[in-house]
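For reference, the chain that follows is the form predicted on its own, supplied as structure tokens.
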Amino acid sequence: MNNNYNLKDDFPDDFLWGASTSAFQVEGAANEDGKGVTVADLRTKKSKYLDSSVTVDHYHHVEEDVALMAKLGLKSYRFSISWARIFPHGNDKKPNQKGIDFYNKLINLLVKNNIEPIVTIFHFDCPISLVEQYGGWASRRAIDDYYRYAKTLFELFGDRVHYWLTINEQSLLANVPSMNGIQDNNLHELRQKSENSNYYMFLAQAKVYKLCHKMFSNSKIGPAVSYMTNFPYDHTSENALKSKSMEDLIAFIDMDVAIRGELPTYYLRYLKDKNLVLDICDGDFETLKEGRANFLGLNWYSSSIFKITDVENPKMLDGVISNVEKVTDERMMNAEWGLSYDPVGLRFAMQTVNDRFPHIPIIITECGWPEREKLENGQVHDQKRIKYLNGYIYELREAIKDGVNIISFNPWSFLDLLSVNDGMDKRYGLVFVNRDNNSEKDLARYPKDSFYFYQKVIETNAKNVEILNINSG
């Protein structure tokens, strides 16, 4: 009797081992070759550290950086295109040729090196001109401008790009509306604007999903969702329900709309309870139903433990992540910036998504470990990142054995890059970039120890990954 039940027991041979970045965090050249100003550019200028004008200068180091990707053995590279590098004002009559030339150069280099481009259409960088013209994503007009921008990308690069991500971490943009340039002194009006921006982004993506399926029937397109698995601190039903509600309104709402093509009931109730009204027009619900994603991109870094408190969260708008306190589990390895090492949490998260959307293809679009690091004799010994990668990759294999359809892993990030609130102190990269908050230095690239560990992962299809004591610090 055959008892294998046709279960998968390892990463498939065509698994896309990759890495991730975003345009405003690595490219630099923010004021060169016709690029327009974005909300992200202005946000970085308010930082006490460096801004997006140079960052790690990927724009001028693209050949060197792709050569390092090839040396690493990457099978995929997830990056974003800057809307304002293609349309400096967001809705110009003609696209910016020098911006087109740069992305053609990058994509062609990737293809030449057998690296699959995974392209994010919009990653936190709305052209500021659209905000000045009509409020940006706070206006329904943004739907048509985003659609035209995406259509232009499909026409320019769709012959070589087979994986598209529509919007990165939409729920974060909705709950921190200043990241989309949306402001209002009245908090209820600000929440109203932010929820309608959320709705307009849903509609815009649905139109773009449908367009992509029409233009490229063999391509895959989906959202890049911010997904944090929450566990209740004291195991009470009240805290468990709050943890689930946060997951629903931060992560699963983006997945539910993308895959099911409708606004979920838990979200509609939230709007009703908060006295928020969406700008719903005739045909909108048909638009959502007709345009749906065929995979999910998930940004999953760690689990979090929460308990209910009387304290408001000043970073988020009222109602989603409010009146809660994050609790640190000292039994785990914890990073300075609030992330914890919880590889089994990743497996649990993958099972949870698969239970909700059986067999949906999943790309891990972000997943990484931040540290303060120094270059010593041309080397960086980032052992905690190696432990993080080893543990998470081990549990991804276990998730595949569970039946989860994971097709790609793209840890954040390939290069050290600009973190808006932490400059260059918060380093995620597999490759160290020689600069700090105050000086560009020589911007030289140095592969870290984790680079060579991950190189072996790719070379052996993770045969070098072994189980460790996953809970030790």
Ligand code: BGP
Second form
Amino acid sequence: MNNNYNLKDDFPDDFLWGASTSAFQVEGAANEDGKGVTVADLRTKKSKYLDSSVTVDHYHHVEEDVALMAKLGLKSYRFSISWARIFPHGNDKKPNQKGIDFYNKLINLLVKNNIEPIVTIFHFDCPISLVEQYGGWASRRAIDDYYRYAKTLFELFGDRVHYWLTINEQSLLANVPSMNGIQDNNLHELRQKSENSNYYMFLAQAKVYKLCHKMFSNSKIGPAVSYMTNFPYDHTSENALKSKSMEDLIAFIDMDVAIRGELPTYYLRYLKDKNLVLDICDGDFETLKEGRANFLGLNWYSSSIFKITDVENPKMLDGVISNVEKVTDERMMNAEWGLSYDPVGLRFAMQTVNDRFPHIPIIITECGWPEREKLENGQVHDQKRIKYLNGYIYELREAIKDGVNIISFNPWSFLDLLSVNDGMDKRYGLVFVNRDNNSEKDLARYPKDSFYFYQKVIETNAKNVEILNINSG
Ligand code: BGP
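Give me the form predicted together with the named molecule now, not the form predicted on its own.
Complete assembly follows, chain above in first position.
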């Protein structure tokens, strides 16, 4: 009898164990060396915590930070390039040499240490000048400027970068349009602008997928999708359908367009019901078809449970997340900010994606556990993060054994960084950075206990990961 079904038993030897960050959350130096102002800079300035001007000053600590990555044993590092460091106004005639120098330095250090760069082209930081010039992503003009920016990156760094992520969490940008600098006092107009921005982002990415495949035969390119598995609160078909529809409209839409090259019918039905009209031009659908991703980046932190309620709760504009309540399962380990520890949920998610897009390569581009943390005698004992990583890595191996083609895992975040809504109070890092919301202190780096746990994971290809006791909560 032949028992060789071509299934893997473990993480492959070339598995890319990585870690993740994004430019405006780690770099600092927001006004240095010619960098232009971005929407993210202005949004964080309004925060009651701290802004993007210094954050954890990775821009000036780049050698030290890559040395720590090498000590950790990272095989990949997922980071983003700041559009406004390359083109300060988003569409300048010439790129900014100092910005190019910084990313060359970072990429060369990574390559020297055998760390594969996984580069996000656009992570929440649209140059503000594009918003001032023509409304940014609310205008079709953004497609050409994004394309030119991506092409410039391919020309500059494509000899050393083999993994590209086009846009981070597009659906979040579409549902919170202020993150792209899009405003309107009229809610319907705002939704209309934001759906067009969503459509332009789909078209821009399709063009860039096509370009990348044309320029490099061996490179991989895909979106970084925010995917949170939704479970219905109970067995009723009404709750199950609502949970699924939200998952479709918030997560699968970005995957469906990137892989299948067309707008899914559930999205068209949504637009029709909301009386929203996309700015569709001749040739657009061919553009979508001709440019497809060849892997999926997934930001998966935890699952959520939803139940339908009568209470209007238009958290992300109206429509997608309205009339639902998020329910906490007290049996799980839950973080202060609503994230829960659900390792089996991750395996479930991986199977779901693989069912929809069989054999598609998957990179986990984000995944992480937030805590308030303090340094004690130069140490941080982040036991919950270790438990989280242990459980998630255990279930990732199970998913690989199920036949899911997971090629890389990049937990959020390599080091503590600026949380979008909570400054430095909410820490995700494997490395502690000595600063808080009120003071920059000395910005010294201290590996946490989870750093050493993850170091062992990488060294042993996860042999140190303990069997998961699902009932241990
Ligand atoms: C994702 C973003 C990251 C990061 C992370 C944690 O949505 O891609 O940039 O911010 O979430 O979010 P937060 O900082 O709000 O906890």
